[in-house]
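Below sits a lone chain in structure tokens, taken as the form predicted alone.
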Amino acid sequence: MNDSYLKFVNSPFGARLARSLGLPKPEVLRRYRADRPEFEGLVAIGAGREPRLLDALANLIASIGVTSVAHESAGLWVPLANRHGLMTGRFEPAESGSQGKLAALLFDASGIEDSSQLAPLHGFFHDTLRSLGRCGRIVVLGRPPEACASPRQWTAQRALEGFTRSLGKEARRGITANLVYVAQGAEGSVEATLRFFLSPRSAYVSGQVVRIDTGGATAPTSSAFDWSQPLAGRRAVVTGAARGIGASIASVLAAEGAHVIGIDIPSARDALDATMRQLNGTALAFDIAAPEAPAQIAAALDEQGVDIVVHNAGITKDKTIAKVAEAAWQSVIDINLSAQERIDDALLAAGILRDGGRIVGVSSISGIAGNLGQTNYAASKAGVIGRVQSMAPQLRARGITINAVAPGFIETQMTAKIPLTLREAGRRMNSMSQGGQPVDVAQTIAWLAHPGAAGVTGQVVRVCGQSLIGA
């Protein structure tokens, strides 16, 4: 679906318009593309003191293959950058007023202990801020609040949050703002998601924070997988795979290698044939809500066994409490939660779910938020995210790891259905001022899918463009 007023204010004469009347201005926002380089420009780094993650980003520009500069807040950085091989600099305030010279903002606050620690915050992004290129990347590292060895340390760490999520709605341009906290111990394990924060792949993703756990099975090293396919060889289930969100869900995870199992419903073969079609993937015809549904998948996945399932189908019926019929209300519950039970009660008894594997549920803000007219809604996606909270201390000896994605307004088939006020609310009440894309929500999932993202678990990622509802 077609954002007319977006198009419009970025076209000449629009933006020209734009400008005269004082009209907001959204970002075309920079989405991957596989022409494209996914990293290029230079990448500012800070830090508090005693940062300990440095070792970490060096390794991580090196793979990345970008240019670092140095804030004299991060005086290790030069020197251990030289260790490393890498091109660096020194950035100097003083050159601060060319828009666009840096591509990302890079920030260890990991040994900060004490709230009075917390100046260097200010001095880097004062001096870095106004560099930052359209749609430029902003990352903090710090350690877990509640892994902190005193009250003041994790206070301090978890004012890294406000912080963080201030900077986003400041930044605006299309700049994203997210906070990795790493825990003591999984410093080899924060490529894949630093990656992702980095790329053009989490472009309508903000405001977000995300843990690094040592739980459940080690990250491999870059080496072990190609970073352009690192999906190659596993075999991935998705549910609702006929068309919309997950039709894309389902295209990101075949380009990055893996095998998809589509899943829809009967009456929507032939739109799941043709998605399976374009992708060598397999398409299976079940209502997931049926009771023989579980044994069903697990029998058709039993031979080869599955690595990644995510569980997307869902359906709405809005109605406010004292006028949804019961059975409207109940037909909610049981697709987009109930039969997500179910299923993987199914597969993970008989182990068709290998170990090592990912399961990712689609939730929603209204999950966290509440909508009006939506209490089926976001009742079954709050549970979605209580699956994700229960399950993943559960897994973790297995290896496996549950995560879900809360989308925000996204750009559908469904929203276009919307009245036209909500609709322009939904996509403008957010730090990007603009719905997101199915592709967005996609590429999340395939980050949280990814070998390397085995310390990301039971966490609720926003795809929403850091929406203020629920915030």
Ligand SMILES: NC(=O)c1ccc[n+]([C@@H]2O[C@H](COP(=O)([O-])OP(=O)(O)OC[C@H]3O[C@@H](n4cnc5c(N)ncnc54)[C@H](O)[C@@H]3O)[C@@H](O)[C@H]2O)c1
Contents of the next structure:
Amino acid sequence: MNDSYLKFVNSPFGARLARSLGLPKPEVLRRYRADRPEFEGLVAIGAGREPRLLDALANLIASIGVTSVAHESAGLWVPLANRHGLMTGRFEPAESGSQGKLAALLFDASGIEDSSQLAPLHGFFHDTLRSLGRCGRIVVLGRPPEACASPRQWTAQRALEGFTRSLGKEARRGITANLVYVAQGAEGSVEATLRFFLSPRSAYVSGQVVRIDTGGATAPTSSAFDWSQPLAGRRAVVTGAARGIGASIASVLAAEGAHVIGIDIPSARDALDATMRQLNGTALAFDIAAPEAPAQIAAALDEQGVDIVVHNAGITKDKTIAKVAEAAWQSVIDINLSAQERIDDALLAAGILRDGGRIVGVSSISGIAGNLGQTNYAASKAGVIGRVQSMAPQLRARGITINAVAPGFIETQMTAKIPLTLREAGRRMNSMSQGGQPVDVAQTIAWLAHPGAAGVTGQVVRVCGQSLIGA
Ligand SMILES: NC(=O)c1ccc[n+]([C@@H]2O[C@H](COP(=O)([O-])OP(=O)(O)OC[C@H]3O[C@@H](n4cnc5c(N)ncnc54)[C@H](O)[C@@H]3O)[C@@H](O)[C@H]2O)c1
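Hand over the structure of the form predicted together with this ligand; the form predicted alone is what we had up.
Below, the chain from earlier opens the complete complex, with every other chain and molecule after it.
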């Protein structure tokens, strides 16, 4: 679906008019394109006291091939970068004309143990934020508060959350800001996640907090891994793959090397066939909520098994609780939630989902915040969150991760049905002042499906441009 306001204010005439009337001017977000370099430009490094993740960052910078500059808060960076053979210099505080010179800001806060040690956050971002270019990236790294040894350390690490989320709201210009908590011992497993947050692939993901744990299989190391085809040799099932977000998920996973098995209802068979033909995938026409569907899906996948399961199929039947009929209420729960549980149970019990596998459920910000007229939908989507949180510890022993993405307003046929005024509100009420695209959800799922995301499990990542709803 088209966002005509976004197009208009980014035309020469529209931009002039918006400026003179003081109207908001959403940025045209830079998204991943296979024919453009994924990483380029200068990355500024800052740090708090005794940073523990600089080695991991040096490996990352070497792997993605960008140039770094050290802020005065990160005194250790220059000798360390030299040891890694990286080109590096010192960051000169912002002068007029320096706007846009930086592509990303990375701050290692892992050594901060007390609220009195937070000042370097101010020093670094105060000096550098104005030099960050449009669609720039901010990543703050810390330690998971709940694993901290003392209440003071927990408190200081938890403070990073409010700080980073506020940066996301202040930065504007299509800039994203996210916080990554790295558990002790997981320093070697950060690359896939940091690549995602530094890449144009995360264009509509901002204000998020992600934890990288030590569990699961060992993440690939950069020298021995083909980062352009991370899913090569893997098989991925995507439900609701005929159109919208599901078709985009199928296409992104296939572009990353996976063989995709797309599932959709029999009445969407033609669209499903067309999508799967383009991707050299396999089409399965099933109603996932039918009682026999889990067994039928398991039988269809049995011979070769599967590595990635994406539960994307979903419906809305919006009416307030006083007006919605029982059958309509129930069908939303059945398709959006119970079907996910029943399919997973069938695939896990028979060992069809292989060890080291990935499950991703599609939730919604309605499941976090609740929404008028959506008691059924919000219950189903909150249930998806409960499911990943409850299943993650159980699946850890098999190296299987289970996570949810919670999209905000995404431009699809589902949101095209929303009345115009509500639709405009949904689009603008976020830090990007625009709706996301199906590919934004798809890229987030591809990161969670990545072999290098083995330490990311039981989490909910919102793809909502930092929506005010449920924030
Ligand atoms: N579009 C948004 O803004 C948004 C926001 C939050 C969450 N979501 C979620 O993202 C997912 C995809 O949404 P979308 O906007 O692409 O919707 P969509 O309606 O465009 O596509 C949904 C697909 O699921 C299929 N499907 C529905 N019931 C099915 C069943 N019983 N068995 C098999 N397939 C079935 C449909 O045929 C369709 O192809 C949904 O789970 C939705 O709740 C969307």
